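The chain below stands alone and is given in structure tokens; this is the form predicted on its own.
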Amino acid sequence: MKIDIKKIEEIVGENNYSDNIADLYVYSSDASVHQAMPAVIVKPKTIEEVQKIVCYANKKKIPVTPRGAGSGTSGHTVPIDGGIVLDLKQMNRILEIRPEDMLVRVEPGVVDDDLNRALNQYGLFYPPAPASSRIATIGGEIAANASGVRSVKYGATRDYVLGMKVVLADGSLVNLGSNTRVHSAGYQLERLIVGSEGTLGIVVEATMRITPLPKFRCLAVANFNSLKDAGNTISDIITSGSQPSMLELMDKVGIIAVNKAMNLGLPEVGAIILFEADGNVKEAVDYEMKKMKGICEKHGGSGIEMSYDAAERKRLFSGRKKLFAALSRYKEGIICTDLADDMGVPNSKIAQTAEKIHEIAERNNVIMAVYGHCGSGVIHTKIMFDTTKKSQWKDAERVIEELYDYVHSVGGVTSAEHGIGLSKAPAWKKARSDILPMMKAIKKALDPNNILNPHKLMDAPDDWVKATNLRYNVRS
């Protein structure tokens, strides 16, 4: 397709877009394992240029990719059909906080930990923050329905988006969705955009909840000899009534690999478990670590360290913090990559699941790393191997398939935090197939022309491999 970048420029001036060969290169992949080269990038910093640009690509039947910060890991923001990647970064005003109705109105580049960091000076926060907050856009978090280490008590996005502003395929702009916590106004259209990955519409500007800062918080490790009683505390943990604000978990691959890359001295058991309590009264915070701390005793947790102190818990949690960055420092020779990496399974079968993990991963030749915000049931996973050999991208997709029809199996999802984008299609479509022609419909009936995110969810190819350029040398 033929794109008038003179167009473009009249849209959005000339230091907004670029078709330069290395811009269009830093622009082909995200996160994932995914590339394919857009035909140019442009930058809108209002609502009427996204409008503008939607509104011309759609007449001439041009794909738009948005982006946030291309943080994905699933090859959401990979522009598969080239076409135009919509940068929604430079739309990043914090537009109005209102302490007294509890939400906060902001355009979708704004950064979470930035939104965190203006709401902390009234004593509020956002809570889903994903681990990629530090860079991770709001517009993004809406289109993966992301959360982070405290969804466990805090939920996901889904649960604080309370209205949107959405750039339809057409260029038109709709309002959704309200100014309260609840209501029953007709269908809640903004809970469909939540998590539709940009081929619904383009998030220009979001009202979230907000929630007040608890005054005490107190995070603690264990240690386990083995990851099956370190997943079955965590079982034991939720079924208690135990309300934990933060509940994650490190297998011994990910231990090794922080050890290495950060030198923390971690005991290189099992597993580890991080466990944290929160709340406006320290006894209520006491009682919840108290009874925490016992069920890890219970199942051979030790070495329990424990600390309400803003820097020692930093500490505490700095490997889990730095765990995905860490793991290809695991072994000499091998690369991580984000495959299958964020599956959702009841809570009963996460300690059956992180052992399954295990079991694929050494018949199929790779390594996998088994962590995450297990208490809400994700498991993170990364498929570590040596990305130079074909016959180990096999492996990698064996592991895959295999992985997936297990998780399915036990009554898990595909993607508890991530998204379906490329890589995760193929499994999610054969456990969802009851589905697809319902979202289909709904995507007929709102894009047309087929113009937003192509060829992504539920009209993904159906083999990721070849789905795009992958992100690596191979060489044999």
Contents of the next structure:
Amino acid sequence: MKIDIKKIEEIVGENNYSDNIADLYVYSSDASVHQAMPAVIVKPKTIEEVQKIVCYANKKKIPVTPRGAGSGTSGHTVPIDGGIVLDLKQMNRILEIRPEDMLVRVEPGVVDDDLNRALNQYGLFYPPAPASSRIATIGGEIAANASGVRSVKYGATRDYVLGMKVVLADGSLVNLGSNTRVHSAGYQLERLIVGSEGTLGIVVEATMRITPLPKFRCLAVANFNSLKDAGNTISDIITSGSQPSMLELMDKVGIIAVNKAMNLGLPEVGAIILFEADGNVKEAVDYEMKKMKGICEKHGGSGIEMSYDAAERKRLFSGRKKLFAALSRYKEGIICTDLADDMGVPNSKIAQTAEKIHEIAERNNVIMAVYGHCGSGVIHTKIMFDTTKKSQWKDAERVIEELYDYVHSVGGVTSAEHGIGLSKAPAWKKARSDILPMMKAIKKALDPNNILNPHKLMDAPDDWVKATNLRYNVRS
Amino acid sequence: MTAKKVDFKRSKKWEQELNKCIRCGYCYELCPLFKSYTWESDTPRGKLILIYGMIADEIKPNQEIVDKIFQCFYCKNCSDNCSAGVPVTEVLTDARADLIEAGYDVKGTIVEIDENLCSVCGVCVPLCKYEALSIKDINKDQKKIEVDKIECRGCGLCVAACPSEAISQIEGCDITLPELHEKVKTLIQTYEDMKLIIFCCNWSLFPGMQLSESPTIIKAPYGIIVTMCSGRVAPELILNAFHEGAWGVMVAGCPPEECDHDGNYKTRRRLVLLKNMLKELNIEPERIKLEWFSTGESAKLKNAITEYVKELEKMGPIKKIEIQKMVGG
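Pass me the form predicted in complex with its partner chain as well; I've looked at the form predicted on its own already.
Now the complete complex, all chains and molecules, led by this one.
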């Protein structure tokens, strides 16, 4: 696999590619534990440039790994086979906002928060914002079928994709989907691309559904003595028919971490729940909030604070917003790793899964935080341990195996919103062996030379620890 | 240049902190260098990855890596906002010290003195809060200004203050005077309704999109140009904005006591003189406005802009004859 750098330069120009070690090393990792060096980084600015690069790569059988913000947690953008990393952040234009059709047309590198800043001027918003919305690109969100704190009411990226332009492995360009809210004309191919993690094609333009900003938003926080009480509260809120626009959980590990990192002074109770309702009629929002508050109180929720004010809501949410990174500060000598980070479980299993996570962690000498958009069944964790010790990586391996076995046994899924990539692939393949042949057949049909983000998802190695170098300095 | 042997004794003490960086990448949005260069290796996360790679002996230092490490304006947006609490700029300073000690020649965002132009007047020396500039004896009769490459924060106050224009800084990230002039010109020429140019300090947050573009929806009568410090806004930059057709110029800086470089005091003095000059030329001094904004006061900034645009609309454009007088035409 020899890459003709002159050819790359011809296509994108001398300032839009790099094969110097500084760039290659930085682009060799993302937010996961994985690391693998690419041969060249290419930053196309147009659809034609993407087509030419992919066409060239296909002829020469060079791997192409598309990359947005590089904030993935499972190694989706780590170029396990080297080759070209296609950095799409330069394709960052909002092409068209059509309030009359309630849709927006964007390039893949548009950042989620930027899109919302532009839409807010029209009284509109794009709801599936992940916590990383300040840097996450729409292309990356499509690749992972990302969702976020409002998924409990508004759903995930897949619910907002109307259509897209995709460059296929042979360099050809296809228009998938439509500009209409529904279409019924054969395979829903735009949906096939959602969650494909760059393995089937490269999204070069997306048409997304947008929605009006609600006039009222009210956010509340409630404290609970135990994680079990908090988990059961969430399940009850959902089954009660309430319509939260956000329903978040944070356990004690998370609370301690954000207090240490941000000096927030949150009460270090068993767990905190954040719940929000939104709408255009204040009385209706009041009704939802009152109902959810009542369910919290029934389960022992206390210290309930509630506000419609934007600044106050920001304050109440600040701990949750920065929790992911703040976990690094939980305890000296303990490092926060992105492993087993986003399982989804049925609504009735939230409390017991949350407790099980702590039990498994304790038994295996690691620390785990439990938090997430539990209203939609998303449970986030991180595995925290001394990454310099080999024995602790063994502990982490055991935790992952036990945890996923448990999650799958209660009818849950390996990944709810971050995707499979490399580190979740072994557990996911074990749980979903029935669908792997179908996925492999689709991949082979669309990418016969296996150039698009190869060896991810169903083709990822069976041992995640050895799949690539670990990005940590492991000593003994 | 061949690889040099580097003893990473200072950098290595940060290994645990580098592990704490969970590589979320949230610092991208806040980094002026990333916005200019668009390579991930220019982000705070990218720099930390490079330092980690070098101390873990996974990559050998070379000029390309060193150049990246020496590019930073020390705005500290990254370290101040890092939820993992990684002291990015402190790590960076120690890595710089290790690399300088090993003999690497560096440029990055550090200021450079053109000795042919420098008269060694020494104006720049007390300006530098970091004591990065000093007068050194070359021999009995000759002196020169020396730059401490570890201590220089790249704020560029000395660049704006040097009467001989002997001090310069890296091009490509819209911080040099010609680049800023060009930006003003492009804004005014591209958008016909452009009335107000705002020089906005990178240290206080500014509203609007950060990392994306929207050519179809920008209709604002104002344009924001981010500078590294309000103290960098040289008088000729403001005068040229008027010359290009701006109706008014706002300089938005950090409040007194909050500026990392004490650049805002210099701006305040400078703008008083400029306003007096406008008066002499029979131009309303209100066409220059200085406002203070703390980090996070982007809503206040937005309101101030709206109000000022209204004021300017009442005043109308500057009469052409006055502008010609002003720039000597």
